[in-house]
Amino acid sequence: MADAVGAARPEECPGTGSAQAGSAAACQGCPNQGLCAAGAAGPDPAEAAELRARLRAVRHTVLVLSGKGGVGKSTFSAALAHGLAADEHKQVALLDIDICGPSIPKIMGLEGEQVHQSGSGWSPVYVEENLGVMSVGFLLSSPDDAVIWRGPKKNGLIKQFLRDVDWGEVDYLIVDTPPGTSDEHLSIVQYLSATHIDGAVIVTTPQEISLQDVRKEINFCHKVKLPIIGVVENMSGFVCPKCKKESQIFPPTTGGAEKMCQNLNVSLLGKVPLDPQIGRSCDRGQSFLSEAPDSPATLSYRNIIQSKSGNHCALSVPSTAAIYKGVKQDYFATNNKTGNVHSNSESNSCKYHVCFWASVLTGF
């Protein structure tokens, strides 16, 4: 993993899946040496067989990753789970392995719920009959409790989630991960290597400070041989619900995710615009897709989700720019409005728009 931080050339790094991970000559001096050495072994054959047996009925597994926190990864994971579960014939599971910052119980409206155990293992907490959730948040006495664990204990809980939760027949297992490329990411990839992973969806925002960490995340995926389904650009512009004009709250100063994906030969799956209703829906534990079905953000989510379910997790979609343009055109046609982009001189033309800028600074 040395090349992810620039300490060695990519060809010199043995990769985390190698028996020499953390011990090869190229690993000397790498900041990730200890991390790679600790996770190099992976599950033993007996453990791998146990995981395969438990997860044999899971058809598709998708990891949701982000390089930086706060880009909307858990929000996207929840929307993806809700969107896939809209098909009542599909069984969907959402696994939250963000051990220190579990937000999925709140977003899914399950705060205060507890895990129950049966003869077949831990039972997921169900939002709907076909949407089950598991999170460390269900094991805490209070949502304000801090989880102060070192890597081995976090890894043990992740293994327990995979081995002991009775998921049953599942069409889609969505795994919401913490930001970065650390213990939890190595553990989930290595444990799931005993079964099958369709790949990872990486969530970012348009500005360069977020894209820098996404490049590291892409590097990580290459090193651990995790297929990259594609990138989702979240918070991609804001369409004012009053004047219907669009503003770039987080300007893509280096071309945004679209340019990065072109440079790295990675698929751009979609651009999801900002909508204040997303935050309100998450705080209430309600599905944003259901509460705001005509929002441009909902239409963007649905484009991504429909392509996923229609292509068996391949997420092969048309040009994202074309999709986003079509979403905007459909929305404005429905509302008999025209969508123009705010220029700097127009930024005060809509009082609601000014209120939104103020709300951004105060977290809505």
Contents of the next structure:
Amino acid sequence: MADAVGAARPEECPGTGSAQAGSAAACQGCPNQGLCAAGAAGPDPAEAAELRARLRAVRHTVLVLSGKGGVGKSTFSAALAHGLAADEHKQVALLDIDICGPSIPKIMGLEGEQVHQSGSGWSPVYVEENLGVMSVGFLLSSPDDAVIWRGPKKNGLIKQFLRDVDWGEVDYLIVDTPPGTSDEHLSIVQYLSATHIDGAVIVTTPQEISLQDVRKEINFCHKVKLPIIGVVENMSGFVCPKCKKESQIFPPTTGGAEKMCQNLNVSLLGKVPLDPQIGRSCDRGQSFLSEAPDSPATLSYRNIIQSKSGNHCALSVPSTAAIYKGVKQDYFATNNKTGNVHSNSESNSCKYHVCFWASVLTGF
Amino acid sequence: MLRVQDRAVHQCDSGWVPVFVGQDRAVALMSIGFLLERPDDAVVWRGPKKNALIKQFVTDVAWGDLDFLIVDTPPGTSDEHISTVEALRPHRLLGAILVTTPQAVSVGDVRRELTFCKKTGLRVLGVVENMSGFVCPHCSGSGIHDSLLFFLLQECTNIFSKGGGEELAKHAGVPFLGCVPLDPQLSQSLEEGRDFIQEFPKSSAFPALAHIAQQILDTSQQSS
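Which structure goes with the form predicted together with its partner chain, now that we have seen the form predicted alone?
Everything in the complex follows now, all chains and molecules, and the chain you saw is the first one.
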């Protein structure tokens, strides 16, 4: 992105980081005017150098996006962080840039924690030795405190989170975002353009009304040249813990994320079913993966996470088939509208999901 | 949701003409969705551009005589919310309805919304608990009347838990307007492109929403 802006600057360019970027008189006719006006032009060289220095020990960065609120993006970010940190040899960082609605401290069981300063910067709050978290929630003194900020102040804090937090050596930096395509998203992409972003995971529910916003999110990623690792379909079916039968709470009337991903040539990373235990774990600040290890939702999360961490063993067809045998096959087989399961779908689903997961590895 | 996604906004002498929904034209709608060239276009704007459009929606749309203007907002307490309150303050702002789901994580965000309302002097009309209670259709249709089994079945209800919204309202000293159940059939019918205005009265969510609407009507009559 910085290269694209570096070329063909007008003589009196106000600077890509300036408040007038894209809107000054000199910007008229510049091929990068649109980018600058949207604020996606990249940090100033000095800022970029600072950010690059601070983030040089971060190996992989993933943004978790959603078009709509309430689809389970923060829940997924937390599960992803816990799942990756299950390998003690990996160092995982979870950055919450939902400045107005910081849910991550609660979901991670860190409500009430405060951020400490050291000589090397702000210290993240550690859930485990290898899992550190940063959120504006740690800077607020009460759960009732509201952050009533316009864009520029939010952008400033996001920059501070990247520049001033002593993340140390990190294998995976997961960035949880608010829903939409606005200041926070532009800023994080802009600031991280100084280093490297592996890509974005977009979370959705199966309904068309959610998918409509995912398509916009995908277009946003294309606009700002952010690679898309794939889409996760959340709340994808519900298996009653009592009667074990499946219902569709959010019916995928237009084919769900699966069809959309096929049409847009984007990877479907997995489908996570709805489990009431997920909400309870989040409310209690506990890791759902540990609290409900046998839940079909846990198995879905683990499959997505294992593929991301490059664990090739998880992708061998026999072990994938074994996972499916342990999971109610309704989730992964094609259902017709009456909810009946096509009996021949199991092996097709296995191959289908292995292909998707193999394609995910190229994102990392 | 109201099946007017293909309509366009036109200009008249008094400003932008809103899109009217239904044969009786009882609902007028304005949204940036009508201004996009393609439905999948992303609106990648920072705060100032969004603020300017919100102001235009209030001042430049020829709303005509309205009994109620309802403003649907994104989650948060940022540009859109600040700008909407500023733009509407001169226009008899009745107040805000805060919607939460029952879980603590959602309630945690709405506590901050309540603070936003306090700080901006925005009256809180009440809290609504949405997606409140869901019964597995297989279990609920099983015809089991045994009290012990019914007790066990409670675990398969309340997927998003229950009661958080009411507790929040009590804690904050604001009215609790009611619980709205999750109705997958309403969701399905909307997805299939059926007419929301026709389908909605048949929904299990309708009685709860009608009750909430009545409370708002009563409040507005007391205010005038």
